[in-house]
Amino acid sequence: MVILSILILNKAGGLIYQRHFNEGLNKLSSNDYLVLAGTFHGVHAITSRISPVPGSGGLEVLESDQFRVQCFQTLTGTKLLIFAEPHQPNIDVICRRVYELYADYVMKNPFYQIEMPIRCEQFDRQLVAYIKPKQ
C-alpha cells in the first residue's frame, strides 16, 4: 500500500488536517494546501449538483498518471482526501479505516473543538501505525 498523503476537510471546506506518508508528492506551502482544500470542496459541491444521478455525492475519485485522489465524505460533511498511487487497490477500505480512526481518536477527544484543526497525538500515532507498515 502506498499512501502519499491524507487531508481532512471540515464541512465548510477548510483544511483541518494534513499529513504526508511518502515523498512522492511535492511539498506545498501551507497556503497552497488551504487553496487545494477550498478548491476541492467547491468542485465537489458543483459536481454533486450537476450530476444526472439524483442524490449523487459529488466528485469521489480524481485520477492522473502520477497519483489518485479518493474522497470519502462523512454524513456530517467532513471529507477525507487520500492521495495514493494510481493503481492502489482497496482504497475505499483504507478510507473507511481512516474514518474509524478519526471517529475514535478525534471526535471522542473531549478537548477537540469541532471544525477546528486536529491536534491529537493519539490520532497521529494510530494513523501512522496503520499506514506505514503497509508501505
Contents of the next structure:
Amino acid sequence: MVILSILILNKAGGLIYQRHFNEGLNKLSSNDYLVLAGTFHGVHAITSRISPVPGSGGLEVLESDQFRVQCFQTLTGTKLLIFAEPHQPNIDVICRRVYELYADYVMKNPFYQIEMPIRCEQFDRQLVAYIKPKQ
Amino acid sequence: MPIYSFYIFDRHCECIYVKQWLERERERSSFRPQTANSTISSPATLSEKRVSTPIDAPTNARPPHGRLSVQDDAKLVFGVVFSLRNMVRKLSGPDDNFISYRTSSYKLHYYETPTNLKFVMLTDIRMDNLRVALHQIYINLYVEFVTKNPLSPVEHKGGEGVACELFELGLERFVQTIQDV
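Right, the form predicted on its own is done, so what does the form predicted together with the partner chain look like?
Below is the entire complex, every chain and molecule, led by the chain shown above.
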C-alpha cells in the first residue's frame, strides 16, 4: 500500500493536518499547503454546483498522471484527502480506517480543540503504524 | 451512458465553444409531476432537443430556479479546471497532467493541448477515461474543421469561427459512437 501523503481539512477549509509518507509528490512549504487546502475546499464546493445532474456531492476522486487523490467528506464537514499512486486499490478502506483513527485519537482527546491543527502524538504514531508499518 | 456537456476554452481563458446534451433529460422529465426540486426548463427551451450556443447569443429566458445560465456554468467549469490543473502542476511538477475527476453523480474529463487549448467533457460516472477521445476530437475535428478553415480567425474571440457546421456534425457523430460503446 503506497500512500504518498494525507491532508485533513476542517469545516472551513483550513488545513489541520498534513503528513508525507512516501516520495512521489513535491515537497511544498507549509504556506503552500495552506493555500492548496483552501483552493481544494473552494473547488469542492463548486464541483457540486456545476453538476449537470441535480443533487451532486462534491469532488470525490481526482486523477492525474502521477497520483490520485481521494477526498472523503465526513458528515461534519471535515475532509480527509488521501494522495496515492494512480493504481492503488482499496483507497476507500484506507479512508475509513484513517477516519476511525481520527475519531479515536483526535476527537476523543480531551485536550484537542475542534477545528484547530492536530497535534496529537498518538494519532501520528497510529497513522504511521498503519500506513507505513515497516518504518 | 449519457454525455452531459462539452466545453472548449482557449488560452485566453475564454469559453469558445459549449455544447449541452442535458436538455434531452430535462425534456423527458417534463411529463412527471412537478416537485419542489424540479429542474424543468422554461417553455421557450423545451422545444429544442439540445442547446448549442455561441457565446454572445442572448439567453432568451431566465434559467429555472437554482440552475445557472450557460455562460455562468462555463465560467465555473473553467475556474474549477484551472484551479485543479494548477494544483496538480504544483504537487508533481510541470510535466504532470490532470486527467479527470469524479463526484457522486458526474465525471469531468480534461485534455489540454500544447497550445493551451482546453477540452472539457462532463459525463456519467460509469464512463471510462475519455482522454483519448478528447485527443481525437482535437486532431480529427478541431484541427481539421476549425484551425484549417481559411475563413476562421486566428483567435476565436467570443467563440467566433468555432461552431461551423462540419465541426458540429462531426462532433455529434463522434459523441454518438462514444455513447453507444
